[in-house]
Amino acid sequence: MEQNPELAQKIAADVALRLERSKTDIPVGVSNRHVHLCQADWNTLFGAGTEPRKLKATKQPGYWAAYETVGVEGPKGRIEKLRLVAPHRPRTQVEVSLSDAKVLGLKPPIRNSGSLDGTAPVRIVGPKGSLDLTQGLIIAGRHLHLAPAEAQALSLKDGDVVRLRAGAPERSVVFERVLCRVSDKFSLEFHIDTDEANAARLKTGDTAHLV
């Protein structure tokens, strides 16, 4: 069989590189039900002349979880206490699991967050009001943030598709088609959400790596 060396070595080359990145420990994240707002929803939902309140900071520098929730409802049943993820956002996005559409009988589609054309229509009732939106509703892809210097030590840059595994030993997944997102407003954290945490018995914490 014919040697190919610059093969070999590009392959040694690889290995090594993946090696190395899964020594790194990345926080996991597990994103529960949640609202974005944008203003003008927001004076609908609570009133003009109003601000959210800081509950706690995320991970994720600028971001942060607020004391106000919304429900959300579909043709089958209705979901109380979603939390509102500030500061406010161009356009409105409201995140669910599968699990959760199962329960408001809609079928929201896999998305990356922004990514909302073609969504589906959810209804929002806030304290002061409600909205039907036409679009909107999605089950976040999974998605790993990180820093430019932080990408830059695992040779990852934005846009890069990767396999991360995590979870119990008993449990233990290997994560298919995480999407890295790279910026300055961003921290090295894995985010899923509450079924795909299920699967795994992973919580905000826990550690996954690399494969």
Second form
There are 2 protein chains.
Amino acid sequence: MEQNPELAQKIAADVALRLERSKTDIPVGVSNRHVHLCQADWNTLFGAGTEPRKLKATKQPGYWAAYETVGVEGPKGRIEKLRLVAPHRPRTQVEVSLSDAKVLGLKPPIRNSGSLDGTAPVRIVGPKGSLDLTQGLIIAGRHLHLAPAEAQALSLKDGDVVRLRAGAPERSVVFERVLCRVSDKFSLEFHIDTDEANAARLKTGDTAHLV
Amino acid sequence: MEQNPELAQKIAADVALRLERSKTDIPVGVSNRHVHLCQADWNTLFGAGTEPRKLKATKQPGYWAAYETVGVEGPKGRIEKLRLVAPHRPRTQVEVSLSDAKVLGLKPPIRNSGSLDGTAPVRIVGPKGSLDLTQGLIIAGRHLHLAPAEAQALSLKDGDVVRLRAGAPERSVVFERVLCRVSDKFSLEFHIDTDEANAARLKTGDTAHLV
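Same protein, different state: after the form predicted alone, show the form predicted in complex with a further copy of the same chain.
After this comes the whole thing, all chains and molecules, with the earlier chain placed first.
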């Protein structure tokens, strides 16, 4: 076989990158059902002139869970106490699991946060009023948050699609089609919902690895 | 590079096997929470001298879902209408998902069917009586049923551990640690529970593939 130093170097670099990726412990964040509201919808549900109160910070800088919760309703059922995540966003978005959707009797698509056109309708009930949204209900697609420095260290960029292995030994799962989202507002965390967490027996703070 | 016809032949055979496996459509069976009873426990819950009535056959030959259901209770909650699967077994076994276990406030281990020593306690409530089991509650480990001829065609044997890819395109998952169970009582089916199904947006009759 002919020597090819360039190819050998390329392969060595590739192997080193794969090893680096597989060695990096990535914290898992399990997203329970929750809601983001726009200011107008907040006003309808909780009353104009009021503000959400901070309960605790989320791992993603800038966002926090509020004391306030809402109920959501569909044709088959109702779920109480969806946590509000603040600060408010330009558009109202309700994130549930597929299990939740079955309880409600609704069929939300799997979407990335903020991508709401053509999503499912849902009724939201607050202490001061209720809303019948024509869209805004989604199952959040699994995704990997990265700060720019973290993305650079792993040779990943915004929009890349990766695979991650996680789970209890007897329930190990490789999650495919994981979207990378890179922003200086993010820090390294693999976001899954409660169905995905239960399928692999994962909880927030457990560890995943790039495959 | 030296020629090595034996090695080449071995690699070709291996590639052919992998291709054969990956091409084989394997039906997915989603197991909802259910219960198997021993005769004595049936007598306690439903009354001696009575028999379960067949509702419908399951895909696995010989077993059927009964009209009869039970309730189960744990320290945090109760779940109604767990379907009885008959005929009766030597030992009573309650199979739930991790989501169900959280509702009950119980911590069942992930186990193979029939492997009940040291599993979780649970209370079962029937129309004629109730039972406080000291063990018998499990989360069923995912597994692949095969008839002997199917196992032979895929070069698999009882006890092998395989990986299967399944799920909606945007929720594709590779389920690892899938136990192969070969018996002339079985037919080809990949059994997962409702959490696993919801994590990958799968339903009974969908298709999985060996990886």
